[in-house]
Structures are given as structure tokens and as C-alpha cells.
Amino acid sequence: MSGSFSVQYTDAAVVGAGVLGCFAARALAALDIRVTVLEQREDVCTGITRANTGIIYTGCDNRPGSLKARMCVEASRSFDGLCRDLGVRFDRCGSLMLAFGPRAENVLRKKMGFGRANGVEGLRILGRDEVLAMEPRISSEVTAALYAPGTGTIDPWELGIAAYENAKANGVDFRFGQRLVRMEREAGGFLLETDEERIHARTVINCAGLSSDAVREMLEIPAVRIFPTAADYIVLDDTLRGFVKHVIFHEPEEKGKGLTLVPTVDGTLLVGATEREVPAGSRGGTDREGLQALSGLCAKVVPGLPLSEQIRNFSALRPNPYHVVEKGGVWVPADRSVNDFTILSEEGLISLIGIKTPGLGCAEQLGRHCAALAAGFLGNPGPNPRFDPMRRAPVRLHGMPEDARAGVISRDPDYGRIVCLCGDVSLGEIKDAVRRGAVTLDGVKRRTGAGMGRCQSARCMKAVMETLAEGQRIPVEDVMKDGAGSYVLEK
């Protein structure tokens, strides 16, 4: 190995800058050790924390017994407290899971008693009337619903996001731009490679998303592998705000997946999400039958649903967690895919693999998992006593009251020039956003919501890279979108 390589030693390191790993970062920065993240990005949250609708779910969809059920049970109790200490956005809206015939409704019936079971409270199947009271915009035809009121939706970056500036502000040291090439295990611990660096670590949490599998192998046979598959959605203006007021779950009375509404914390309505699977060699991108179909079930679902009220849609590749066997020389996948939470540890190495719905309202839950496992490794340490789990939320002037507002721009000017109109994002916001890690476009957009409107960033975006440029001190020209190598202009 190269001798230009520094060294670093640390007793955990997190592989991998995602919602799970900030949130194991969060969970570890409270043990009185040295903790080291490894993100191959720029920036955190860049991964499959985008593959999913935001939604913190009750448990009612998990199997009784199952870590997954306790911890969603668990997650759904104390997600407000959470919210509150790390200053983050969180509507509890509730959940009306539909059913259109008697296949969906026997389905309803079992999700019930899942529900039951895992000490879910205020479940109630609903009849027609009750479900046209509530959501009188859904289709007529409808015959049931399952009511979860304690179903919620948040914005999945704000949360990762939030959880990174904690764990940050608790001393873990993030290193960004670091891709592990080599991983081996060496007397008391470990020894990481990446592009520049090499680093001794006494434990490793494995949070490496759509790779956590490839990294995991670097020290230990196959076990669970990932198969990715797509999902496509559409995101709709908020001139639909109050559309539908919870969020929908549309059980299809044929197999399939069925439709998702999702009233976001921002305003917008989120419609998804299509599952499809992911032709050899592909780059990704919005699948024009995913989107008719999921056109077709909002006619089917709610059928005075402006479509036309589009400003994006995208789309994301989500883990499939299957076990594996050699067959030939070749690992191929041994049954149906994984439903529980896959976590294996062997002697210091603790992996997450493909961690799949809910495991964003369950990313603290998990990561405090991973970090009393490490902690086994490393000792038991003691309690870090300079830990602090609350975070300063970010100045969101959208919605602030005028009184409010014209506080924050007495005190620094900038919060009076809106940049971003759509979002009525301020440049004092942006510049914050660059303060707290933003180095992108995407990544102040992910902060901040500028860019996210229905212009989608047409008027703001020169004010932005302006802003991102000054703020780390290089030309305009070497302002990037999302990643390397994606310059905005030409170069």
C-alpha cells in the first residue's frame, strides 16, 4: 500500500453517511469514544434516504414479533419527543389504508390484528360512509378502510440531515469523499482503506445503503445480498395542500402494489410508489409505464385528482434483501425476499443490509442497536458526559408569523431577500444552509427546500450557486448540481 496514504485511529467507524448511519453516529457520539464516518460523497443523505415517502408507520404492517414490529412500535411512540429534541418537522396525520373489494378488506382485517398484537392503539376498520366523511375526495366505490391515527410523515432529509449535525456537534468526525476500497481485520480491530486514507478502527458499523452487502464481503462470506429494484413517484404542487388531509394506502383488490398519497410537511402531495425491477447495466431514471400506471390508480383512487398540478417526478432505487446460496460458483438468491431487519455482527463487524420500509421512522431504534452492539466489542464504555441530543433547528421562514419573521430580519438582513419564490426561501436561509454542509445545489435544496417549487429552481438557481460559490471560496464554474462532476456550467 501506498505510503502518501495519512492514518487515522478511532474506536468505531460508520461506513457509510445515510439516515442509518448519522443515526448510528447520533447513538455512538454518546459513548465516551472517538467515532469515525465514512461517506464516499460529498455531502450526507445522498442515497437510498430519498427511496421512500417519508412516512413514520404505527406497525400494523409488521409481523407480530419481529424486530422490525417492536421497533416501529417503539419508533411511532417516541417519534415526537425525537422531533422536538433534533428540531425537526412532523405532522401526525393519521393513515386510511383502502379497500375496494373483499380481497383488500380480508387483508385489512389481518393488518388489524397485527396491529392489536404489536399494542398498536386507536386502530378501527372503517365503512364507507365513515371513509367518504373523512376523505370525501376519494372514490365512491371504496368499501373499507383501515384507520391508523397515529401514522405520520416527515421530510426524510431533514431528519438524516438533523441527526448528522448532532452527531457532528458531539464530536464524531465525518470525512466526506472517502470510498472504502479495502477493508481487513488486524490485532484488536480493524483496518480501513480508502482513496486517502487508512484508518484503525476497534469496531465498524456497516451502513453502506446499496453497497452494505459488497462491504460486508470484504471480510466474510455471502450471506444477504441486495437486489435493488425502482420505484417511481410524482410529486404535486401544494395548491393542493389540504387535498387529501391523511395519508392514503390504497390495497389493491388484485396482487400488486397500489397506490400511496402522502401529504407532505412542505405542502406538496406526494404520489407513489411503483416497484419495478432494475434491467442489468441501467442508470436509473422515471419509467414512463411506472407513471401511467401510477396515473391509472389515482383515476381508480381518487379520481378528481389534479395531475395536472405536477411540478416533478423522479424516481430512486430501493434495497431488496434477499439470503443467498452458491449454486455453480455463483450466489443467487434462496427464497422470497427478507422481511425482518437484517443486522449480522461477527466479531466487531456489524452490518445493516438492505434495510428497507420502515427503517427510516426506525433509524434511531437501529442505531442505537448498532451502537450497544459496538459498545459489547469496545468494552462497555461509559457515558459521553458532553453529550447533548438537542439540535438548534435551522431559522424556516415559510409560515413563520410576520412578528416573528421581522425579528429574524432585523437581526441579519439577508433574511429579508427571498431567493427561492416558490418556497419563500430567504438568501440568509441559503447561506446557513452552506454554514451547516451544504456543497451542492441538491444539497442546499435538501436543507432549505429552494429548488423544490413548481419552477423548479428556474429563478433561484443563479443566486444559489452564487452563494455556494462564495461560501467555499471557488468559482462559480466549479459549483456542482449533485456529485462530482456535475457542473451546472460549462467548464
The other form holds:
Amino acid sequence: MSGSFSVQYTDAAVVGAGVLGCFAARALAALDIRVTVLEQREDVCTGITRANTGIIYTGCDNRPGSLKARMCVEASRSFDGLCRDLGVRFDRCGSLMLAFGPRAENVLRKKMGFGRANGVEGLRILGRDEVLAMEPRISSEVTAALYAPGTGTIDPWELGIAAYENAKANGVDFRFGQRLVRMEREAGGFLLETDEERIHARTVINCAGLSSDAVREMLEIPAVRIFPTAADYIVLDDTLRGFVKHVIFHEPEEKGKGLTLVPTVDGTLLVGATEREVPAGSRGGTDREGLQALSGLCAKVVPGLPLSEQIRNFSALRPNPYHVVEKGGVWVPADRSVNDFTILSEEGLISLIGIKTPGLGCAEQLGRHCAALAAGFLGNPGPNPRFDPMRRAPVRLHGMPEDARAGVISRDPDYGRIVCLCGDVSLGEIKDAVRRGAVTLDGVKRRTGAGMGRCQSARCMKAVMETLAEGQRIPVEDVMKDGAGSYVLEK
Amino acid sequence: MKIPVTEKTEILVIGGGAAGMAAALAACRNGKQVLLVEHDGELGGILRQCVHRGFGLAAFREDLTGREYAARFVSAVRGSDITVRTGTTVLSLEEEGSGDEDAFPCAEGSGDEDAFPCAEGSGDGCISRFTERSALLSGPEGLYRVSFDQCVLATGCRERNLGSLGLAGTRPAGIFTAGTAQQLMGRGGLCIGRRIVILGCGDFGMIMARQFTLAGLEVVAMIEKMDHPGGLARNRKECLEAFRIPVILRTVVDGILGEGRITGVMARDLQTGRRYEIACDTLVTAVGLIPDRTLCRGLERADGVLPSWLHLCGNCESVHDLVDSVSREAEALGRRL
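Shown: the form predicted alone; wanted: the form predicted together with its partner chain:
Following is the full complex, with the preceding chain placed first.
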């Protein structure tokens, strides 16, 4: 195949530009090496990262001694600093894990024990009255709760995009629309082939999300494979800002998933989550029974929650990793799903396979872990003397003090022109998002919030499409919603 | 830090559509100083994208398109003393001291006029000191605060959309509200698709079915949960019957199909429960309008009543069938100010 392309050389190739790939790239950029990221899609954070609750956990859910526990506690402690460096909004609102009976109360005690052993600070088990005083809208049937003051929420795209921008500013070469079709070992490293390029890399960091098992198996025999499940979520309008003040986890008395409520940094309220099987190769989509199950759970846990305020629903894919064995020519799960982060390091190929909760919050730790492994293969290169961990964050007008906002507009009148009425997003912010790499409507939405509110882009779609067309110098008919084939208009 | 008031007007009209223009014109004729603020780049509101006729039968005894109807008001506004700011958005409305009636016992209704001779009407200085009403505006001139005596909210309505219906399925491209479809086609001259399913058979859906058909697009079906089409008899006759639009009654859409671009919808017959696919490349939703009163948030008194200086008119007061009645009511309101 593509023998006609000349080979390009890099030290470290990252496959996949989700939040993990972006943080791996950022950590590698701190070394004095060349880093190339191959992403099959047109933008960062379009896979598993795009559907995530955005919860930053404290580490009381993870078994002491596990990699998850160690990274999660470390991430939770350092998250304020990371968000300051990257200019990302972070709300350490705390969480309550609710019990409605003895079985769940046992779970709370177990997690309290995990948390203490892991060194999580501030954990307390609260009685019914204390829970109701903190969150009066919780059902009075509640019997106890585990309070974790360190839990927080972020916007998952904001974090991933910030890591991308910072990695790029530090010299990482991001190649979009580059689907890896072949990889082989060769002298001094690996040859990676996409439909358009051939790249020789000395080490490969596989952050390919749902495809990370397949990418690894281009070189290795199957060991861990991903069997995804899906979760349904409902987004409620920011008219409900303050309905609950903490992240709410509900540990059900009976088998199955409980309710999760997340007050997002945007002021909306996220209601989740179900768990169900998905057909192989599915990109997702919500499920009718799943959504009905959520409203049933809400009626039990937060009976006054007006689900009529919903503005959208979405599904998230959980990339569950399983050790596999061969049976009759098919690779089948050998055991229950692997409970810890799975990081395989095989002669220069480093694979993150099936990283799920708390992977978002641990993205920086995981990235640094990969970079340390990669550095070993690269003969421990020195630090990049020009590395700057600080990102110049984009202007976000909404919530800005009035005098600061007036100053922004006086420097660039485009920031005075409001395009998205629901989210209070200006033309200036949308143009800036396009300059920073948004190439689709959803790319603009993830960067600015335009189209994410109650009217769901009904009022701003035309203006955003025109800005995208102008910024990329393409006809407006070529603007996509979210990736290949998602054209918004007919020619 | 808050920025200070740098401009004053007697009447602030928010929204330069049918309601806002009529209210502003009447208030101006009544000798008031009027500032008319429009979010969009031009006056006219939703009328600008209405290329069909049926406007002005009552107001002008003529059958006009929405654009023609709007143009008459736009030229009247432009010829008047009304100050117009287009491309300008009101971010918030506030009343200083409104939440502090105990601290400022001279506020309206305190009943202490003797002790505090500064109650409303007794002197400008005290009122403006304690109950100054102002709006924060963002536009090409910058961010600035305007104080006013009375405010007309004429922000129209927004459309219910698929998100609020709680439908299961994927979220591909090719799904539009009727208003967005109308805006893209009517004002942008753009083509939204070829084979269209319309969800909701009310006036807006029927008018768009006609517009799609006239533009050479195929309306595969209109899907309506009731057992009869909604809307005006006129539209049933002139849109559905005249263009033989297929309507599927007692049916809902309860799933979206397709990745990338929409490939179909899952319809469910409410009587039999049967679910079946309808192939299409575009879904247009016309499932209701919601008065847009976002700016009223936080201004309601404890009993839910809006302050006396804030007047709703047009579709943000209630959704109207005919623009002629919007103009008439707004004009009456403007005269009273």
C-alpha cells in the first residue's frame, strides 16, 4: 500500500487525541523530543471524552493499593493547580453518596474505609437530617450519606481541549483525519501508516479509546479487549441552577445502577446514568427504556425534580476492559471486567486500554505515566527547555465581571455581538474557537457553549455555520455538524 | 465590578419584531423618548424570514408577505424619532433597591409617604437614587448600562425542540426546528435537505410543508399526535390540501436513526403501538412555541407578579396566531406608556 509516501520521523507517536491522548502529548512535550499525534477524526475529544459526567473524584471509590486509587487521590489534590495552569473552570462542589437502606449504608462504610486508607480528607458519614439540611430536595426517605467535600466538576471538553492547545503550543504536531491503518515494528521503532502518511516513531503511545485494543493487536496477540456498555443521560436547563448544590450519587438498595446528579460548571443539571449492552461498532445513541429508567429513579431520589426542563439527552460509552482467552477461534472474556487502569507497556508500545472512571480526572497522571514509560524507551531524554505548562485560555464572557467584559468588547467589537442567546456567547468567542481549531458546529459548541442551551442551536446555527465557513474559507454547504458525513445542508 | 449608567431613556423596547416596532412607534407618537434594541442585525424579527403571504389582512386590508409587512413598520420606525440599536442584546434587567424594601422604606407601597417624602412621584432625585431601573446592553458600541422608566419586553418566542421531547436515538445532522429551517431557506437561500419529515402539524409545520414543496423538496410526511391537524382552517386548505401533503395522525416520533446525517425516524402509532421506520434525510420539528421571558428571571415579586414598569407584549406575552393582532395589541400598549 501507500509505498509512494515518504516516511516522516518522530520520536513519540500518540495514537488518538481524546483527553488521554492530549495529556499524553502534553506530558511528552515536556521532554526534549519530537511528538506527533495521529487522530482519525477532524478534531480532539470526539470519542469517549465527548460524553462524560465531568466528575472529578476524590479516590474513595477505589480499592487501596490500586493504580486508580493512587492516581485519583493525587489528581484530586492537584486539580486546582492543573486547572489554573490550563485556564479550565473547576467547581469543587463536594459530593453526597446517598443510601436509602442498610445494604447501601454498608457500601458507604466500605467506601469511607477505602477513602481513609487512600488518604482522602474530609470524608464523613452523615445522618438523614444532616443530609436533608444540606440538600433539602433529596427524598426524605434517605437514611445516610457519605460526604466527600473534595469531589468536583469540570467540563470534560474544556479540559481535553486545554491540554491539546497547551501541547500544541509546546510544539506537538497534531495530524487530524489520520486513521491508523497499519502498524509494524521495524529497526529502531515502529512504522505507522495512515491513509495518507507513513511515520516512523521510536515509541508509540496508544490512546485510541474504543479502538485501543484493535490498535494494540496490530502488533500483539489479544490480551485485553474492550466490551463497551452505554449509559444514558438527561441534561436539564440552567433554570435549575442550584437545585442541588453537590454531586449526588445514589447507591441503590437493589441491584443495578443508581442515580447520579451533576450540577455542571455551565449551570445545567446532568441526570444519569443507566448501564446497558451496546451492539459492536455502535457510536451510541440513547435508549428509550434507559431514559424511562432514569425518570423512575428521579421520582424516588429527588421527587420534585422537574424533568420537563430537559434540553437534551445523550449516551456515553463505557470502555470496559476484559482479559480475554481464545475459545474456538474467538476471543472471549476470561474473567470479570478489569477493575484497575490497564496500561500495557510492550517493547516501546504503550497502550492505555479501556480507561474509564476516574480516567478523566486522572488524565494528567496517566499522561505523565505514559511519558515516563516512553522516556525509558527513548534513553531518558532531557527536559524541553522551552516547555510552558500555562495555556492562554480563550475569553469566556459569560460570568465575567462587567468592567472586564466591557474592556474585552472595546478591544474587539465582535465580543459585543451576542450570537448564542441561551449561553450568552459572542461572535468574538466563536471566531476565536474557529481560529483555535474548531472545524464543525459541535467543535464550536464544545469550545464555546454556543448551541448547548435550551434552544439547542435553533437560533445560532446559521451564524455559527457562516462563521465556520468564513474562517475556513469553505462554502457554507461544506460545514459539518460533527465529523464525516454529518453535513448540515444540501448543495 | 458593575459599570455605571451612561445613558437614559423614557421607554426601553427590547425586540425589534412586529410587537416591539408597533409598541415603539405608538410610544414615540405619544411623545415619549424611545430606545428600541434588536438582537439581530436588522429590524423585523421573525417576519424577515416569512416569505409566504397572509400578513396584513386585518391591519392593512392587504395580503402581504411577512417581509413586506415588516418593511412597512421598519420604514415608519426609521422615519421616526425612535433611537434604534441593532446587533445589540439586552443581557439583564435590574431594579436597584428592588430587593431592599426594608432598607429603603421610600419604595413603592411602603405606606410611609409622610415620614419619607420621597415615594414615587414626589421627586426625581430620590426615586432614581433608590429605584433606578436599568438594562445592561451589549452591542457594537460596547457594553453599557441604560436607565429607563418603562420597559417593553417584545422578545417573541423560541421553539420547542427535539431536545425537550426526550427522544431516544442518535443526534445526527439534518434536524432543524421549523424556524431554523425557515431562516436558512428564507434568509440564507440555503437548502436544508431533500426528503423531509415534519413533526407537528400545526400552522408553522403546515406553512413550512408548503414552502418546502414550492422549493422542490419532498415532504415525505407530517406526523401529528392528535387525530386531526391543528392550526387555522386557512392553512389546512392552502397548505395541506392544495399541495396534497401526506399527514400521519395519532402518531409520534420516538426515535432518531442515522449517524452522520439523519437517515430516518422511528414512528409509533399511538393506537396500535406499532413502531416503524420512515426514511428521510431531514427532520423538521414544529412542536410548539414558548414565550421567551428569560430577561424576567429574578424580577418576579414573591407572588410571581412582574414589576409594574415591565410590560410584555407580542409572542413573549402569549403566542399569537396572527401578526396583525400582535401589532394592534402592541400599539395599544405603546399608547398607554
